[in-house]
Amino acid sequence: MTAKLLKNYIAGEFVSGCREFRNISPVSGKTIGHVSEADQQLVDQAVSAAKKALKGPWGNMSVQQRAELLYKVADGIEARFDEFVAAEMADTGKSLQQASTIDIPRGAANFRVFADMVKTASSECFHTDTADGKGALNYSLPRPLGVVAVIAPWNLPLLLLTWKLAPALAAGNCIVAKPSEETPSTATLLAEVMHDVGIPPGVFNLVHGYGPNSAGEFLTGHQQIDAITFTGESRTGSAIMRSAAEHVKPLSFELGGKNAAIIFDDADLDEAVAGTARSVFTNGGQVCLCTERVYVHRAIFDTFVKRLKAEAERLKISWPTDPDTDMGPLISNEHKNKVLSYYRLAREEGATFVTGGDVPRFDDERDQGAWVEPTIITGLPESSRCIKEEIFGPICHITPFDTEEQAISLANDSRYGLAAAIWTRDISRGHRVAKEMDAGMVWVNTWYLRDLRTPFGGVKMSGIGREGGQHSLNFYAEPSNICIKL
């Protein structure tokens, strides 16, 4: 998959633009391929193609035709499941593991969902009186947004593609999706599936560039898309919204995040270590919701650090196709200097280093890619650098708290509020100080446990809009209020 050229996917057909970039193995900085790069042209192509496909075969399918498709679809990355987990692999350097067990299962997992949700949604129906006593009937229909511009993140390159893409074509839009230039392998297989499966030209189009001067700008500041769904960092997020402003054209962004954590002195140990030390290390802290800001009650605060230190130590650092293997590199060279940046900013800083800070020595190709330690730093200020902004790596800061009140407050001292975990056997503790978090999402007792019905997506910084479940449904549909005078 990696080795041939990656191209651009316009009305049904594989296309190639301007000129091509390179696919860059994070685990050894090597070309393991080339990217064919969308210039202004074809973005306006895929555009338009994707205008003529509403009004043509998809506009005029039943909801259960497109979720008939939408589940071959799903059949369809399961078909050629090694392939995606290969070329996840390929592209992230995340574990065999990892790619095998949540990101492919869950790409495919998302198309089956939101069919199977959008056979069943409903619509308000009001009888409504009038001053002749006969009445009036007001019922909502759903009508898809149109064209929806797709850009999806790096970190899970298939997972939140797809999270995106089932409920707005289960919702009868039309897409041009763009996956991150450092991922575009699995989001091209998808392609090859949709066409494989037979959804109609122009209905899934597929454009690989950059951000500014590239397909991104070029897509998100079209006049013809009729919103935006992205994934990514907060700055990009606010360059497409001045961006998106002029047309006024619904966005939904999941933005950055600082997230927390909160370990009560009577929490389980063992599960709020465990907890922590995932929520901080997975996916080597890509992922928006990893926890970079640890705050552990003073009572236990020796006794966490301690044993968190061990964990990250105890983490396998290898190759990703290694079975045991519990974290790789980071996704490229240019974001390994970035977290690479903050770890000097933390000693110049005056933190102290409990574990890491540095890059693993392998004595193979593994040197030249892109990877860095497991860290874990204490006592810096709130008010440091290292602790306010987003790093996105294997790296957190715990500091100690004295009471709730104080935990509370840490915690929300940020300009971020995505997640939140806290750890306590109090269950009305637990109750009381999650309903305290500035956070979309809070969890307690434990991290990451998703149930795909439910809310996505945070507050202040860190985005605009929610997803999942009907939640998305509802983004991707907009009501429209029909009146009849009985």
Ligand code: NAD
Contents of the next structure:
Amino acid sequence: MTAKLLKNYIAGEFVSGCREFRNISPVSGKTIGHVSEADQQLVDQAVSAAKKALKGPWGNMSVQQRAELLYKVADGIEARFDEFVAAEMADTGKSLQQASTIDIPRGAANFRVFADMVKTASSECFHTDTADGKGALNYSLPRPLGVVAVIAPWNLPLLLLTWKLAPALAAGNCIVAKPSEETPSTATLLAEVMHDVGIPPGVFNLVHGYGPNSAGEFLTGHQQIDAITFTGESRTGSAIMRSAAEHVKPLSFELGGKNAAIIFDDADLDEAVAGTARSVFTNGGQVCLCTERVYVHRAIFDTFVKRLKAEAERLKISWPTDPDTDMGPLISNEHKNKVLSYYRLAREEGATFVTGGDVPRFDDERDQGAWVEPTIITGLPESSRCIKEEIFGPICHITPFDTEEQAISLANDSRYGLAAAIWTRDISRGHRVAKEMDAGMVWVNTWYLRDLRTPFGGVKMSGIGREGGQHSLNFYAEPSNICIKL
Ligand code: NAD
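Could I have the structure of this protein in the form predicted in complex with the ligand, to go alongside the form predicted on its own above?
Every chain and every other molecule in the complex is listed next, the one we just looked at coming first.
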């Protein structure tokens, strides 16, 4: 990464804001660049540009023309694939393997999927009887919401930003997006791609900055935006809801989780151990879908714990650029301190550390970075904060259970309800237990197997609404009913 200044992108131009903040490498804690922060005035300009663009060429484009532009965005990401991968790795410290097989390919795929969907979307049509016998025809047309504020987190920066952007654009909206202050780079590259492929000025605007008293809050509290779509912490979701309440905006929220996995004694143990290791440690546990609570049938508890420990200790924790690296650092030293505070709390509460619990030592610049060890703990009561609160790090607690009912009740005993994983060879039990999970997404004998057409979202404090496939298009466009008297 060069140490260039990352700018805001407004009305088709890259512009500087009020001040600059540092972009810090989580690998070493060193500054790798600077980012221009948008103040209220710049956010106002971005929102005005988006409003104006709704009435410009974008608003008059056919669905086919819009879709063609979105295919070009996907092509543009792929044409600069290596740059995107390098930028994502520099900002997050995630491994080359993950950035090049998940984050960036999915970033491009999101544009293709929603361009395809919007081209083939159908609408409702009803024939209505009338007293004169001639009848009436009712049909609905989707209309974009207008200016959509897109607020994204740092864990899967391009993937989650485009997960919202692509359907919002496909539906004909104009956007003001704010990436996380921790991960500004791929969003800025995306603005360059949008510019180069000819997305009309003002259709996509990017503002950089923090949340409170910065670009995030200026944007979500803005009277002129028409909707907010947000992925991030549940607490931030409440703050955004409060600021949006004054002007009554539609909201789509994808929030935190404290996801459970249930391992029955009839599970294929090889698959269950490998799948659970993946679900706990992928991206250093920094995926909203990651498992932090594991419930294992007592008959296989000791074996499972021993085998998961072996998987955790086999992970290669190394430079993101090393093709064999399984796990990089956490996103920042601040987040590392948060995760380590839970490791400390677990120790104080008397947990048994099966493995991990500390920071790895490298004797090089990485010792100033945000690295922590993959960690497995047991022995805490279910009331422990370590079992109740989202840690968002490479850690899980494992609890034994005796009956199916008990496993269901333990898994559901959470304020969150995003995802769950069930491991069993008994497919009837798989269906039965899946149906009982208080979670928006349940995997049976797998984890994080995604079909982008399926509903994605959480219950309880894990979110409001569903995105994915038609669910996204339903949020980003509202149907207008037209009734014709025949
Ligand atoms: P965060 O809530 O701290 O920040 C997310 C975004 O919101 C950032 O861009 C931030 O600048 C902005 N923001 C913060 N305060 C704001 C405010 N008051 N007003 C407007 N914007 C504000 O989340 P994070 O730490 O970046 O991401 C991790 C969290 O995201 C975890 O809780 C994780 O579970 C959740 N997450 C959920 C999903 C999902 O699909 N459910 C996916 C990924 C991450």
